[in-house]
Structures are given as C-alpha cells and as structure tokens.
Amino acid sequence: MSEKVVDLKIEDLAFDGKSVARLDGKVVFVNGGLPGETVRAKIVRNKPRFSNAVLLEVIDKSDLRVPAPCPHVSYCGGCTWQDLDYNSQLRFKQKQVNDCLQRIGKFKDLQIDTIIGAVELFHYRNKMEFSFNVTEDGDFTVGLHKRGRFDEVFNLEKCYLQPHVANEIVAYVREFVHRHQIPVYDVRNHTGFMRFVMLRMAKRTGQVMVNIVTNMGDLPYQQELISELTEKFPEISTIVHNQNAQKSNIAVGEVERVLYGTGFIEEKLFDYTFRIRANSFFQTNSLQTETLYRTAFDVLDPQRSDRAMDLYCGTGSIGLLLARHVSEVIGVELVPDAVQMARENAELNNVTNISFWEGDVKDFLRTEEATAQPFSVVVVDPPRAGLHPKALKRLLEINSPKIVYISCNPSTFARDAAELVTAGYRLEQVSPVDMFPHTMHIELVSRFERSPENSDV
C-alpha cells in the first residue's frame, strides 16, 4: 500500500494536528483536512497498526473550514489549524484534554472546566525563530520550515502570528544578508554561517530583540547590520549575537554577545516587569499568559500563611506574581540565564520573600532546603516532556497538601496525573486554557490535594 493514492473520510484530529481517517479499518493520520472533508491523500509510510498519508487535494470541504489568511498555510509547520473555524478548534482541543486523561491517564469520570479561549487570535507571539538554509540552486532561504521537514525552509512572506514588524525585520535581514553574500549554514552538510534570525517582541511595552544566531565566529559586516537595523526599526531595543557550533539545530547560542542596547527586553504582565534576555523561557504568548495566571491563582487559591514552591520557574514570572499572596517562595530552574533573570526580576520589583535556587528539579528536592520545613504550595510547571521519574518521586515525599501543575502536554500531564493519584493525591480541578490559536497545541492548569489520610503535614 505505500506511495499508493486514495480518497479519505477525514474523522477526526489527533494531538498532534494531523488529521484521522481509516482504510479497510486502519488508522490513517493525514498532514491535512478537516473532519467531515473527504480528501485525496498518497499513503507514504505503513506501520503495523497505522499509516501517514500525506494530503493531495480536497474533495469535499467541510463546513468547518474558514478562508485563511496566511499565504503559507498549506505547507507552514507552525498554524495547522488556521483554516479551521476557531470554536471548532477549542472543541477539539477540549476533546483532546478529555481524551489524554481517559485514555493515558485513565480517569473516567473527571470533571473537566470548559475551555477557557484566547484574547488574540493572530499576532499573539512574543518570540518567532527563522531558520536560514541554503538551498539546491547555490541561494538561500529564511522562514519557517515546511510541514514535517527539518531540512526544508521556506522564504517567509508574512506570518499572522507575530506582530507585523516581525515580518519586516526578517525581510529586512534576508536582504541584508543576500547582498553581502554571507554564508548560509546547511543543515545537511553542517557547513555556512547564519544560523537563524530569533526576534523578541514585549506586547505591552513594544520593545523588540534581535537575536542573530550564527556558527562560531564574529558576524560579518556587523557594524553596518547594527546602524541599519536600529535607524529603520526604532522599535528595536537590543541587539545580540548568539554562536552555535553544534550540529543539533537549536536557535541557542554557546557564546553571546551583546551588540546593542541592554542585552534584554522588559514585558509587563499584571503591574510587575519581566526582563527577558535571548535564550530565557518566558511564555510566548503576553496576554493570554495573564489568563493563564489569573486561572492558576484561582485554581491555587493561595493564603497568606503558605510557603510555596515554584518548580521549574524561568524567569520567575509565576513565583514573583504569587510572593505577594504568600508568605514565602523558593524558585527553582536549571537555567544559569533565567535564574540570573529571575533574581533581577524580584529586585526589580521589589519583591523579597521569593528566593532562586539554580538546578534540577529532581535534585533541589532532596536538599534539606527542600525537606527541612513543609511546604504547603508547590506550583509545577515542566517542559513538555513532564516531570522526570526521579523529580516526581521526591515531590511525593515532600508531600505538600497542595500541587498545581500547569502543563504544556495534556499526554505527559496524564501520565504524572495517574502517578500522583496513586500515591495518595485527589485531582480536584482541570482548566484547559488555548495559549496557541490555530495550532494543534494547549496548556492545562490543575489542582492535586492530598487526601487526608495521606497528608501529615
């Protein structure tokens, strides 16, 4: 059956975006369609209990789909979901939340809040990466990578995601780079120069970064980069250099060097300030974090008397915005950068009952600053992978009354969900919150509390 053409009856969407369909009873996922469409896709993969087809045309629309604006959204990896009516899209993404916590974490009759939608549906993002590549013509692109590809980048016309300068600026620097003939980095042979063009876009202060992020070695014509840049986007704020030998394509830099301005840029959520340098985790969506905030504190419901946890913080945003609720918070974050963010961050604000330990999770949890005193709070959100074995096991003995876990990956938060309930905690609540209109992607925020049996703090 493989490179074999067929019509499909699209069913549903997976979690990963792809749509679902059956052949002679197996399961199909498709890299396009919606449900009810029936579509033309080329079979390019056989598994034993699936197949990936790849979508050729559509042949009966569906009636949930909507005109999309991006001219690239046929093949773009990042909006698969832009031409599907935005209702729509909560209700499967609700339905995927629902479907996770059944199916991984087994939970059968769980509650779940109504999903809770977003306040921007386009030029929403604070953070955007554009990967150069070179391509079989001796040019080169910018932009985003095609669907499913890590090696093919398209030149980006214009995305919806992202404030409109974005799109400008990164115009802008494929020009500045064509006509000085600067060497393009390839992702295949690992050979060339430019690497990405990362931008950094505070919503509420406007501020922009500019992360140039190349192979080792000083940056070409840098200084002519610098007046033309900063003299045509006075929305610029800061400038920086991030150099990157490793193979792995990763918009990281191994050496930084600031170029222009402070190095960092400052976002506002609520009434407190967040500085953000290139390589710290700040969630990339500003206003609907504040929604995100708002229903973890609600969630939370924190008292004056609670000594709280913040594991995995970043830059500190959620364990600065709680400090003024609790007596006590202790941030911890692997990152060298966010956790010199995070301490920045507190004075910045003037916020003093919150301290920053640097390191893994899992092994702050077996420090006697972690152990010696109870904590009554502890706010968990991981990357999207969940949290490790070991960093969930010493939470269980640190054995506070009360978890908040926020979470990027409904499957992974199933999966630790399960391990939790087993060990003695109820999940009292689950509030999925759309961070990322038009993408298949969506976070969680919830509530374990001890059972009282369980609990002897």
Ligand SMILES: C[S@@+](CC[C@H](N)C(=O)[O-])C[C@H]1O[C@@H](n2cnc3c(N)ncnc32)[C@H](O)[C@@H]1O
Given for the second form:
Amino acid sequence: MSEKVVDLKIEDLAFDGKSVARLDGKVVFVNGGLPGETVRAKIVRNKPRFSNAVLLEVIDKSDLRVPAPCPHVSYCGGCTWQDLDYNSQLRFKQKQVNDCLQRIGKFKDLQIDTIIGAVELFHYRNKMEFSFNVTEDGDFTVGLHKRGRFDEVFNLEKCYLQPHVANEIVAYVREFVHRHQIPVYDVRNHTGFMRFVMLRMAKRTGQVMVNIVTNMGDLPYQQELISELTEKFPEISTIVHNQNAQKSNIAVGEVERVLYGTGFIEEKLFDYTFRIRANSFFQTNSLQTETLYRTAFDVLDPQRSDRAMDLYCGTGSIGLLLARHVSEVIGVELVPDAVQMARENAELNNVTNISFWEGDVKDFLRTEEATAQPFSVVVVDPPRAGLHPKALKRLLEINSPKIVYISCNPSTFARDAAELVTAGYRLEQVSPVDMFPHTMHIELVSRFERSPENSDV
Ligand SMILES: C[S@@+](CC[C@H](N)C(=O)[O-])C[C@H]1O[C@@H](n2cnc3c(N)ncnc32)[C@H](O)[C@@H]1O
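Now the other one: the form predicted in complex with the named molecule, given that the block above is the form predicted alone.
Shown next: the complete complex, the earlier chain at its head.
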C-alpha cells in the first residue's frame, strides 16, 4: 500500500493515546494532535473500518495546547497528554466515562458526577519502573519505553511524574552499570543480566526503595552499589534485588533478596501507616488515593452494623480504613506478598476486626466464609480486566444489597455494570476521580444497590 500524506482535522481523543480524525467518512487514528487542530499525517495502515496515521506536523495549533515541561514528551510512552491543558484532560476523561457507559453498558440518561481533579499535577507517582535495553551499537539505555515500542527504551533524563531524587537515582544506576560493565538484558534474545530498576517513594514519609530486577544470579559489585547508593541518597531506606528469568518483560521477581534495610517502605494515608514491599500492589498516587478513598466512603456510607468484603484488596488499605466504621471486614487478595503486608498493616494500625483470605476472588466467593452469613456491603476493586465472569456470577449469588465498584478501566466497568443491572441492581452513583494527570488513565467509584426485599440481608 502506498503511504499517503494528508491534512486532517482532529475531532477527538482516543483512549490509547491517539487522536481521532475522519477522511472521506472513515475514522483515522493519529499518534498525536489535539482536538480542533489541523495536522499533516501519513496514512500507514488501511483497515476496512479505520486507518492509522503518523503525525508529521501540526499545521494549525489548538488553544488547548500548553507547553509541556518534559524533555521526552514527544516520544515517551508514559504521558500522552502533557501538552493538553489540565481542564481539557479532565473533560476528555469525563467524556470517556460517559461514552463507555452509553456505548458498552447501554446506559441512557445516567447522571455521572463531575470528575474530581488531582491535587498535584506533577511529581505525584510513588512508584516507577525503568527498563534496561541493549542498543544496536552494543551499548545500553535505561529509562522508559518509546511510545508503542516494547524493544526501544530511551535514556531517562528527567521524568516529571516522579520526585526529583528518583531521576538522580536512575542516572546513578546507569553510570554504575556502565562503570562496572555489567551485562544488560536483551529482550530480543533473552540474554544478559540487568533488567529493571524500580523505585518506590513514599510521599508522606519520604522513604525510598530501590529494587534492582535482574536475570537469575547474584548482583555483581553488590556491596559497592549498596554503599554508594546509600551514601549518595540518604532517602534510600531499603534496597532489594529481584531475580526474574521469565521471558515476559515484567519487573516482578521470582526470587527476592533484601540487600539493605527492611525490604519495605512505609507510607501514610490519613492517620494509618502502610508497609509496602516491592511486589505488592499499592495505589501509585498517594495523595490522590486519599481523595479516591474519601470518595469511595462517601459513596458507600458505611454503618456500624455493616459486614463488609474488600475484594481485590491489595495490601488491605480500603478494608483497613473501612474497618473503623463497620463491624467486620474480610479482605481477599491473590498475591501472597500483598496478603502478608495486609496482615502486618492490620497489626501495625491496631485493627482487629479484619481478616484476610489469600486466593482468587472467584474461589473465595464459593467458600463458607463468603456464603454462611450475609454481607451488607461488598467493595470490589479489580484490575483493568474487570470482574472474571465466574467472580461476577458468584458475586450475584452472594446477593449483597450494596456493591461499591472501584474501577481503573471504564470499558470493563461498563460491561460489568450492565451485567449487575440486568441481574436486578440499580446503578446509583458514578464518581470519576483523576489519579493520573497527563495520562489517559481514569479511576472511578460507583455504587450499586438492590432493594432489601430482593437481597439476603
Ligand atoms: C486495582 S488493585 C486494588 C488494590 C486495593 N484495593 C487498593 O486500593 O490498594 C487490584 C488487586 O487485585 C489483585 N488481584 C488480581 N486478580 C485477582 C484475583 N483473581 N483474585 C484476587 N485478587 C486479585 C491484584 O493483585 C491487586 O492487588
């Protein structure tokens, strides 16, 4: 197919970081451009229902465009919207929630609350993962992936989503690996050693964890790394080494060794302290997590007499905060490390009316713990894929009068919401919360209710 250069008027934003235009009535997805802009682009792929185009030049700029501080903004796969003004980002996120609920969930005339914006627009992330990558000239890079490229990583100079010290730690680790000529992992042939440097940085306590993820084996020059890192960066409270021989390019280790400190950092949300390890889930924007949880509790309106489930509970944060307001909570989580942290967190915060069940939600919902006595409230906070069909079916069998569904993916949420409503629940409230400025990600909190005469409580 010949690659055609065309001028396009951008109409909308799509949720994979692309913009949307039309050419002769057919949708064209462009890898740049903002609504209202005229761009010159090259059509690179023609499908029956849409085409893909690569942005060549913005001919007529939109008023929504703002200067982006990041030096990597034009190619980084992290932030796609740093050059879109923040109010417009919020407007597009709100529209995305509306569109998904109408198009996928078939909801009509649903009132959706106005999206709650973020407290901080930059430096808000408490966790970042940077990949090592071998370059064609035999050298290496360490940083973030280029947009849409699993095999291309650019050297990170500065990331505005993380605290300044994190940029310095990444630069230091790069220099260390260079100096000692430690082999870097090659994703194309799965050889080499250094795979990722992952940082966790608690917003409230200032503690920093450095997690070096490698192929299997001991870390060369380990003592030098520990002493240099801790001397140069007093914020570092723990260093861990995760070893991972799997081909899939994820920064999670099969074997973890604590090289320095306790192996965890502590973060504070409200007046609670949470311990977080390298591989356990914790919300990545600490300040906005308080907004998210506050919204969830407003939507939930917990009562002292409530018995609650916290499904997909991670390190237990929602359940632990909820326990103060209800009679009893059971948290359910698949990752053993996270469950261990959840139990430690319960002890650390003197919460005694909570217990945790380790395993798959769909299995838990068939156990006696889940079915013997009714639960008046169920909180679900699944990963992006939403509820597994069996988990959804069993959740309906549990028949709780109130379900609070927290979602990080409006599409799968809309799908699951339609199922809940078909089964007799009413969708009473949807409140979007922006946890990730400059990215296309959206979080939302919702409440489903069924009439007491139709529930088991
Ligand atoms: C979006 S996180 C929510 C964590 C927690 N609610 C919070 O606010 O920190 C989803 C969690 O679900 C867990 N998870 C994923 N699939 C699961 C499953 N099938 N059963 C139980 N937990 C699961 C993940 O390990 C992760 O901790």
